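Coming up is one lone chain in structure tokens, specifically the form predicted alone.
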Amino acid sequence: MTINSKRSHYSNQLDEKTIGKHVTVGGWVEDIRDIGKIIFMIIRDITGPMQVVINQDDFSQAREIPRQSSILISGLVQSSKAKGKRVEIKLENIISIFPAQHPLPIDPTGRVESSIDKRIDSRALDLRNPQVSKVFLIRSKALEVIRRTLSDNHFIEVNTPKIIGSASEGGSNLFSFDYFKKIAFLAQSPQLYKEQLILALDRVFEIAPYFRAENSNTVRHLTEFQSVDIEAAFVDYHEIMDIMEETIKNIIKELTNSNLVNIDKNETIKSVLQSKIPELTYKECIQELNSNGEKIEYGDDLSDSSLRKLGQSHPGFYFITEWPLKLKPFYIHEKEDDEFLSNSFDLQVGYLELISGGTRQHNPNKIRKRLQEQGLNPQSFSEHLKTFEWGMPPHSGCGLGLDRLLMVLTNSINIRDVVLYPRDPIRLTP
């Protein structure tokens, strides 16, 4: 079907200004309500609800048309009475009918509630439910703020290949595939390409997807995940913790100002704007849960159920510094005046770990030595470690879960509500 007249105004853009104008909407039908002498339509678009009159020379038509079918009309905007709603659309044409073919597979308006999997499974009509599209449009927002902040910081956005031909951090949760007669990976992060971007880019940063062949089946993980990795010369790891939190305020601040967040009622990212984010030490959190009755010795990594106690004194954000170097890849930097500590930190809410990060090995004799050590070939980080021959600065960068600071800023408890088609061990549709 061709549309013959194109919309000229979204739901946001009518108010007392658009009283008298004929306007052209689209949408899809929400509710119909007939009062009898006069049928009043909900028409919904992406930026909110319209409340369309329909007089009784147009009743049939309105009647026959089925709920969440999507619908182009014109008519004349006028001052309206009901509660709440400032205009109307008096109906002058319905120009065209989609019509919705019932039963749906879920109810879009969230009266009737689904399963996440349900919901997932019908995810584009899903979006039509405004709480849910909500979190999306929360989504758009952080990454334009992402890029202008890192913008701001004289970083540049790149682009790393994703099909590769040895592991990036040396594990060994990759998905592995024939490529023309050869094995191949999919990246599970941009790290090695970002360190040797910075020999002439200066100040690197991607937002992209990668993959991690991890068997977990929580709320926090998925196999593919969106991660904001940044890189850059000649800055140490509390440069980069510094960059971070700007980045994250000048989020929460954007979307409390576009009032897609409410921060008196989210009081985790709140606080976030009223101080600068705390620091603990590893050594500190080890102390802290010993005394809380947690019994874990010093260098031991911290397990899932030791980060939830400390997430129960600490629930918002804070920095966690000075790891012992063996619990960290081989390109994480020792501190100078303690070669069994690494410079390096990892960005907490709670016990959901955000960001990991830090200062980075560029003496690649001593990389070579941490790959040793961790049971790695260094032949086979041999493309990698010939740029550090070429005049490799010193440098520091993270990788932040894109995916995980959507769950803080939208208050959600699931990685697969923030996400619009999640992959995990069990999903792989739509």
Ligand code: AMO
Second form
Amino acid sequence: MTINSKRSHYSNQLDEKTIGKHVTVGGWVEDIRDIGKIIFMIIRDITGPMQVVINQDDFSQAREIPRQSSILISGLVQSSKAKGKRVEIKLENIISIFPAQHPLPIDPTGRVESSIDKRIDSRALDLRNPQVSKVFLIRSKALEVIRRTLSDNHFIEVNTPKIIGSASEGGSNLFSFDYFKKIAFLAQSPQLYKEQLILALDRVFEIAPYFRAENSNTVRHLTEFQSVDIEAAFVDYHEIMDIMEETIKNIIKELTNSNLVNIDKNETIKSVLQSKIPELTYKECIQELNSNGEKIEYGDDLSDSSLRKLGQSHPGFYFITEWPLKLKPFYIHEKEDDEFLSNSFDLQVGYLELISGGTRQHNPNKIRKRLQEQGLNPQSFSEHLKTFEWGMPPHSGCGLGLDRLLMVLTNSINIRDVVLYPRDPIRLTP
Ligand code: AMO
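Swap state to the form predicted together with aspartyl-adenosine-5'-monophosphate from the form predicted alone:
After this comes the whole thing, all chains and molecules, with the earlier chain placed first.
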């Protein structure tokens, strides 16, 4: 490769305006068709395929290049007679080839299908399949829109520790490890930090990985997942619901405008743009489930099978609000006129929980009481509780499972499809 051979164009920049120009393009060889005097080579880059026309008298070695090899070439852009192609490149020079070994572990063109497990084992290669890379382009765009929407709503992006000395959520699903002869844990959520930060920063958000030591082998659980957490002072949970609704609508609009999703092929995300996301109270859910034959007591949690039943009659986005306080973590505020219930919400898409949030308890004595009721030791939360004596304002927030949102945006059934290198109870590599 010479020092001067820089890529001049990506595939999606080659149009009629470039006809007659000498260009340098790079990508990987997806296909080679040898029709005698002429060889057609399809080179793909991240933006799409391009056809290269090769005079076999000049470059007879081109037909020997192994498919999927990376290649840098230069040539002249000319109009193309091929169906669906406006332009093609007439090869002038092969600058360099980085050969791919054969056989490859999977076929990244997708013509030969492989299981999700085999694909993840070769993820870097799997991403050459445009259907797969598109998922991660959607993910990147969604993150961009989340950051922009939250910033427009005066949220400041923060980073809190993932190595922690005590539980943030309580419960037993903490990964622990030896930390210079002390025990440390991987954060389950940024819950305590984000609440503390609003004392001064007013509105914060964090996008980060969290860790749950749950032996759940399902299509919607990972041991390491990405969460979008927000927390804001002087707002109640309804305002948080509105901000998340705005965020999700902005993501869908932007993905549509950039042709990354076709909402006409995804009724769930299309419907969310058409009206306000409906709200069901927990009580209404119980009534609906009982009238559909489920035997469920007022106060019971909604089991997986109850949520699947609800999901059948509510296949799109909907909020479930006012959960029984005892079902919610210690930091959730009771409902003012009914202390059995709480100022809380989940955002569901069918059976799938995307977001959980609520108004927070800001009275430290009540937090201590709730910690005890939940079998947790208030002493272990003393670092956190002391901040509530420093003028903690009322506040609310939520956590959005980013990977689950991506499942909905890309119509994927398995969370592993939308995570580059998923971690579950079985998988620790690649
Ligand atoms: P919660 O535990 O409900 O709430 O988590 C928030 C959201 O994160 C996603 N999620 C997961 N995604 C994949 N794999 C998992 N194992 C997993 N666990 C959770 C879900 C879920 O709705 N601190 C609170 C949030 C808050 O109140 O601010 C919390 O962590 O989409």
